[in-house]
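This document starts with one chain, in the form predicted on its own, laid out as structure tokens.
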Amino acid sequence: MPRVLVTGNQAAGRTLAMAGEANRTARGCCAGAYPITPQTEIIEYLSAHSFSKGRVVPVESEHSAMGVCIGASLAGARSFTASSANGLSYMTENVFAAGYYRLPIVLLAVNRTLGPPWNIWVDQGDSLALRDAAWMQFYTDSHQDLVDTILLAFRVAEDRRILLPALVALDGFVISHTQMVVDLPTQEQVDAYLPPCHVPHRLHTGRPMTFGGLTWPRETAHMRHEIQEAMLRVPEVLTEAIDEFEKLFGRRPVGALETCETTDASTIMVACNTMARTLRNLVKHRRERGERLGMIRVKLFRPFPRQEMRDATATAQRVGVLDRNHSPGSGGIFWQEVAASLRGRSDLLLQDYVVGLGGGDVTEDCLSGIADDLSSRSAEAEPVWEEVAL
């Protein structure tokens, strides 16, 4: 396993021609691509990788390449490619088309701030307006975990019991554009990991059939009950996934949930991505201190671990919620998860704090304020924005 020094964008588009290239004795592999800041260099990489068995197919729009993996995955093959912001809005709805034909196409999001105004920093707004799709999220805070985190993506969606896409977001240019040592699986590791990719409804010539017609209301409230089945039987899929990958690579991804000093924990933290990363540092040093600070990592976003989530704060008394992202007149879209998961704990202090919109800097100094708000407050609140004074 070679250990190399690459830029986010460059070990998940490393990772992705593997696991196309994997498929190469199957139906073979094919990405729609289109470009878009900050995740060109993903696009870029696939179209200069020669594959065995498939093909990039460049096309004008993000709506027309997610349009490419949905013929694709459609006629068996693995099928995936990339986005970011306004390019993810574009892509909606053929996002939506791709959930409910329940096919296994892998797209990553390389999260930035939608425009207007324009801006090309981070936060999770792109990913999460596609929130109720029938897609699973994964969230990643560091390359290594980026590149394991695309494998089990791939492994989880084509599992016959799920059969549902998977995006997998990572936060632009603090990720996409900054390198870091990572462990990269050869492609004969890629290959023993990934099965043949086999699409049981694709298209084939010797059982005509359509896609996407007309239903009644009894069969599709069916075919989502269907879906929502599937989401439920994520979790335990991608453990088994998650142990695979432990026997073959020799390390253990990170599950639904990461919990740091959660077992005695008064107060705890929940956060995503790169933040995650930040509070660690500050869990530790709050530690040292003798405080009974932890945090929690919320790696799936859908399916939402609840009962993971409500076991991991069982001795909290106060919960923040921090939220690089905003749903108009709510809040932190996080925090309403949480708030979901959370709400037969009347005993709990939930407080939403709105942090690092637009790419702002989430600093340990920044996080020990609201780590000492959030211990100081004797009510909950409407959602505390951080840093919003010009």
Contents of the next structure:
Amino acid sequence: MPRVLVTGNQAAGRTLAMAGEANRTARGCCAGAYPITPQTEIIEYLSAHSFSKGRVVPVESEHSAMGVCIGASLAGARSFTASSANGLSYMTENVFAAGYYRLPIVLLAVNRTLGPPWNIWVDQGDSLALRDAAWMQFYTDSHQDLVDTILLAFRVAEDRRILLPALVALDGFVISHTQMVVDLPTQEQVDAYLPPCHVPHRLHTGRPMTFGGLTWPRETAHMRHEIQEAMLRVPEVLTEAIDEFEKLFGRRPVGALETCETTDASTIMVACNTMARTLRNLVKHRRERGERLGMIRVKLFRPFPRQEMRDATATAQRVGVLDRNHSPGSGGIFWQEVAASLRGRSDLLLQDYVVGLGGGDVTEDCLSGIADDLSSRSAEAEPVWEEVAL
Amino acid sequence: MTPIRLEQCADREKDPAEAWHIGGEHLLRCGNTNCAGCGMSLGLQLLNQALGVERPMLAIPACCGIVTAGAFPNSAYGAPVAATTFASSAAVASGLVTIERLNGQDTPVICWAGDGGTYDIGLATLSAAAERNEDLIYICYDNEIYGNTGGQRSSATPEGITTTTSPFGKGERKKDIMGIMAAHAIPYAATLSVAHRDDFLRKVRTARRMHGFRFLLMLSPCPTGWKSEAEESVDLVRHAVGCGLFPLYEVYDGVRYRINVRPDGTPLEEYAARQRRYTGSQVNLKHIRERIAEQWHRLDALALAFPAAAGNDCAHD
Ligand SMILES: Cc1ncc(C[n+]2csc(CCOP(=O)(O)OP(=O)(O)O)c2C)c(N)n1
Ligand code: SF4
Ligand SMILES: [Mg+2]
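Given the form predicted on its own above, I would also like to look at the protein as it appears in the form predicted together with its partner chain.
Starting with the chain above, the whole complex follows.
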């Protein structure tokens, strides 16, 4: 397996290209390409790639980028695209369509602040706004995690028991534009890991069915319920996919949650993406001082791993959630999910921290301040805005 | 009835076409929800005839044409249909045709879209697919109104016409979508009349034999929206062509023009008086006649200056 120094965007582009190429033995691959910072290099990489059986379509908008993916997937191909921020918002209608169509499309979301005001730095609000679109959502914390998760995403999305699209998120700039050494799989390894993509409900001239047409309430409710059932099967299928991954690649990517020092922790902090990597350092340093601090990285956001969250926080009396996103009128979106998972835990103090909005640097010092606030709190309060309040 | 589950969806690879008894079936089957006299019903019958036994893949955006299929799990179309979002038929069809061609299949992939999905919300998508010269046939059935949502104006609605969102008569003129498509220099653009069967069939077959982006515009009577009689739909289109309002012509590569049917002196009133949408006080027939004359002046000049090769169908055959 080649070890290469690449940016996050290059790693994503190369992995997507190999995943697409791997389907040359089946119906091929197709991507829609439309630029937006900080994602642009991904679609540039794909556009320059020559596929044995694939095509990158240079469309006029993100809405059409997803439209092309939908068409290609409905024709049985492996399809994928990438976007950020306003591109994701512009794409939204077709993102929902892909989910409700049950098409195993993979979308790379390079997290960026939604404008206006215009800001190109990281904020998870763009992809979280798509959380109800019937897509799996994975949040990655490093270049290696990104590469591995893209492969897992195709594998799980295309699994006959799932057939749901998957969004893989990475931090704009912090990952997309920085370089790290990664173990990049070879084409042969990707070929071996990803079975040919098979969309059982693909269009075929011999089969006169209308996909996405009118349905009555009962059928619609049943279809939505099937999606929920498929979502509930994700943890099991994901674990299988990780087992297979480990056999082939010799390393084991994180699944739904990554925990660190949680088994005896009295205080746990929850984060996603690169914030979680900084948090890990804080936990290490606090542990050295004898503090019983632990951390949880939420990697799988849809379906949300509620049981795993309950298990991982079983010993904790205080849980603080770090949200680099905000739902105005409510609070951090990860916090909402954690609160729903931990409902009934009356012994627990759960506090939300809105932090790093608009790409603000989240340093270990900053997290240290939050940890102090969390341990000194006597009661829960409304979400605390780190940049404003602390 | 127990709903069909996705997991039970017939497995295409193990499921030959014969199992679905599709061969020879009509493109528009019984049980469709079109109103009596709908232009779509006439157009789809002619389309079916032009394609023969060949079955296309259809991409249909939100419009009356997707309601036509009826409710899941039924489908009144005798062909597979992707019901796309309103603006996306040309994008979804681009994806479909890409994969069909990569797999060596020459399946005709056809967008069947209303004027709203073509002139308005889908225009950017359409323009982009045309600019990429995707191997698609795009048919706009133009009923000059948002039919599905109950009759609102579109940019295809003619000047003066009263709709629910132009209650005092539309103040703006109809957009020249043929001009827009020709400006993309696509291999083929043509207008279709359900009252001119041979011309209709020939144009669809011409389009079918060609590759790249082909745009067909069909005037589509809508008794419900036009407030006309169902049995007069074919006559209405005949009159629209006869009075010069809806010219039948073709444009090759955006530059070579051929006029197929010239106005035959039918008075505009023959067309307008049979539709209550044309009876509002804002409708000015004299003004429309001037517009028709202008339109023909321009079209004649183009056809004279840049004629399509004599005979048939140019070099693309
Ligand atoms: C994004 C979006 N906006 C609005 C609608 C509602 N809508 C459905 S069909 C339609 C009008 C369709 O008009 P047209 O394309 O002319 O087709 P027709 O109904 O006349 O056949 C509208 C506005 C929609 N489905 N999607
Ligand atoms: S409303 Fe008009 S276009 Fe729609 S089905 Fe009825 S006649 Fe046809
Ligand atoms: Mg219409």
